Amino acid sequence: MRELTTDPRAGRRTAISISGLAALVAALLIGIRVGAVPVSMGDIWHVFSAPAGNEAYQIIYNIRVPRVLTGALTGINLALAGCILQGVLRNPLADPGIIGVSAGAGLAAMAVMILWPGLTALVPAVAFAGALMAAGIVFMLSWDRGVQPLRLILAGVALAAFFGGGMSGLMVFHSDKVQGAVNWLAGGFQGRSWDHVSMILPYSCIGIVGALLSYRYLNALQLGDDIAKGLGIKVETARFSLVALAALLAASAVSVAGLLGFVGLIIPHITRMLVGSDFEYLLPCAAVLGATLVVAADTVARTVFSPVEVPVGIFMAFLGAPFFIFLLQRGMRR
Amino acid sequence: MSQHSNRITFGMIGLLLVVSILFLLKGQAQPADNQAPARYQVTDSAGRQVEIPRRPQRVIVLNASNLELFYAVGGTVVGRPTTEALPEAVKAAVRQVPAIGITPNPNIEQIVALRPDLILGVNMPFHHNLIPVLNKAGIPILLQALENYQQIIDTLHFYGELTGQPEQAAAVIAGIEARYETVVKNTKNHPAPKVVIVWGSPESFHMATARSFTGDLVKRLGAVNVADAGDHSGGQMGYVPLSMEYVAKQNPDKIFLITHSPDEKTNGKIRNDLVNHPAWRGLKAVATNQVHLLPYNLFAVNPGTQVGEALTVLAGFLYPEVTQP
């Protein structure tokens, strides 16, 4: 009997890893290089070699670098959260919104922006708290000796409807102030600063470590509860920890990027088409692709209609959805 | 091999995190500049204490109403919003000034590149969002609310100080106040009509309360706003959702209509929809043809220095017996 020692997809995975990383580095550099105000490579170099308080320094160091980093970290967190949830819930439509984070964050953030506009600085923290609270409620509703996937999804949908009603209520009663919340609802990175980087960074670290530790559990859970149990995995504990990890990742992303949909749903699918569904490769590749997509899309969204910036969420939905459908059709034909 | 590439990928993500951390730690050291001599503290409408130059030289204004008021007292700007909602004179004056994007979505890179020493914005979340970055860049931003008549007067006064032309500001204010006094005096001893101010588009109607700009003017003119009588929000909201039943029960003498669109055709349609609604056809205001479309340029956005015109228009509709002898 001959043993198969090398995975036939290994070469493909290596190629995708390397080109994904190259694309991410390119996206980060281009994101720092281009914008409404032209800067030269020399200016960028000076920011790091000889910081001066001039405009180029302000624009590169205080606006563009934190913005591309926030975008990259958001992309990582949303993509990881999406991968984990689709794996744990065994549902291709699962995305970070399904555990209630978007609805909870949205209601909390809108309440602050509309009712106490002076406290807008607290929006990221409040959105984070709202997201975690909503995820906690969904957990409680879906708990039956462990997190049950179907109950989780149904509870998530119900809670999203409830909080969505709250958001609509705020919009109806304060229609003159809704304008202030529109950009946040669409999802974007306008005006993001180092504060936002420091807000999301710890969760990205938790996400990376969690993903490194958990791919075996995800692979096993995908095979069904019985097989996972047969492999010696405590299904309830594993599922709970993984969904909690996804909730943290998604909540941190929402807190800095607003309601940026799409990434958490689509990136896992695209990555799966490229590298297969083994989570050992799926998680890191999805993180890289998520970061690349968000940074690249945000760079385009803030430059094409200059000086007007389009919230990246709108832009991504318009360009990303058709691309995704194209990929799906190709994938189905095969 | 694949195991290997997987490690590399995670390694690179790790590197990205490390870079972010390094930057964060480094970010504490700020190059010091902007040590202008004459600076003082003011409190803006958002309740923030802001240190601003006594005579700002490079001002950027982010919205039309503030821009109009700032120009009225002799100010000039180095950056302006992309907007059409300006009086012709101001529009012509700022044509050559670089635009920095629409009011709800200004471009922060362009703002910083214009090296302003003061930014005037509005008390809305989209301008609050700019504060962290502007703080780092050492650029003060004032968030000014313009929600009633008194705030226009106060703002003109303040901008007069900023531009160093308090006399011009005083003259503009005196002009507005004289007109205000005349209008209010002429209408004083007349029976107060009962009005409803409808603010909306064909699919969504709201009533303006005394907290809204138009509601404030109507109150100053002594009219009874049915929205204020039914406002149980503790007077916090400028606009409340319209209940046709409530209005039908109140049976106002006059209906004022403000639309979101300068387009005459749309506005005509909105007016007809309201007037021809079965529940409203029997209203006193409809029966006596007292449904008035308020001019878009004076009422859709804050009229600024044209507040006198806005008052006159309202007084004309409220007390036709006074203004058309």
The other form holds:
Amino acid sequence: MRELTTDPRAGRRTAISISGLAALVAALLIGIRVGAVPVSMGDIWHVFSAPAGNEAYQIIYNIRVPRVLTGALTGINLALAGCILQGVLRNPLADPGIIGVSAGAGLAAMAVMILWPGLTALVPAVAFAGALMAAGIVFMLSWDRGVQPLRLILAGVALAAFFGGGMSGLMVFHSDKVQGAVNWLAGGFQGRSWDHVSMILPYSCIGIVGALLSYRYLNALQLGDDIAKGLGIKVETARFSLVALAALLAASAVSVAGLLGFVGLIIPHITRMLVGSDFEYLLPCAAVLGATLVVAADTVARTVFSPVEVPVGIFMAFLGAPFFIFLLQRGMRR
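To test you: the structure above is the form predicted in complex with the partner chain. What is the structure of the form predicted on its own?
If you are looking for partners or other molecules, they are not here, because only the chain is given.
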């Protein structure tokens, strides 16, 4: 008789998932509650149970709720994009920012915002095209009988610098139109409204569903191309489709949050330490932790130095840069 066995990590994963969801709910509520004008939990409850149209309603419903929702969706998208890229490329340093995907999306989005401001609704789609183009160029430059990790990082850094130069050029030649673009470039959620939620939500739904359904392909790719082919996976098709999915997620995040770096690098590593490398658990947990981190970081960035609001992109850089150096040093010791 076959003996049934249970995964010893199942209890730990369940506890981490529940704790992560509780932390996300807490981050969302704190993000709505704190600010220049404090509101109570009762005010938040009344906004949704008995809308009154008073000052508290205007602050909560029209300013803070769309801001935290935009932050949460941005965190989910960047975390999932980082997980997918690290899984597809089997490179722990892969991240939408490091391999140039975010910069490609950023240049395309900035071009629309500065040159064709009336077409703002098209920013996510144009950013997606820019991200795909950047991913294609990086793949082409790093290909030598397969994607070479070191060449990929170097090509990504070079391409990000190239696109960064393009963004600087746009600001120089259109200096009279760059005020909004400069704030966007730093990465942040100041002034985000329900329009931004509507802008990112459709792309996020497609990307999140696609990412959560792709865990079998990502697990198979971790075993190597030969074994993946033996399991019936069309390796190159799966790899291209997953990179396109990561580009969609990263581009939608860039279109509403600007160049918010390091989320796609940090969150997959932290999540992997908590729940292991199985993408069936890694992807949903990373999405929850990514949303929690971005919402919490944005809340801290806009309240700690009040009345001055620090763009969350600057705050994330102070968190992410030391973590990136830590990963590099750990990799060099191996």
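We call the rigid core the largest set of C-alpha positions that still match within 1.5 Å between the two forms. The structure displayed is predicted, hence computed values, not measured ones. Numbering follows the first chain given and starts at 1.
Q: So, does residue 168 move by 2 Å or more at the CA between these two forms, with the core held fixed?
A: Yes.
Q: After superposing the rigid core, is the C-alpha displacement of residue 156 2 Å or more between these two forms?
A: Yes: residue 156 shifts by at least 2 Å between these two forms.
Q: By the 2 angstroms cut-off, has the C-alpha of residue 262 moved between these two forms once the rigid core is superposed?
A: Where the cores coincide, residue 262 shows only a C-alpha shift between these two forms that is less than 2 Å.
Q: With the core fitted, just quote the Cα shift at residue 119 between these two forms, in angstrom to one decimal.
A: Comparing between these two forms after core fitting, residue 119 shifts 8.5 Å at its C-alpha.
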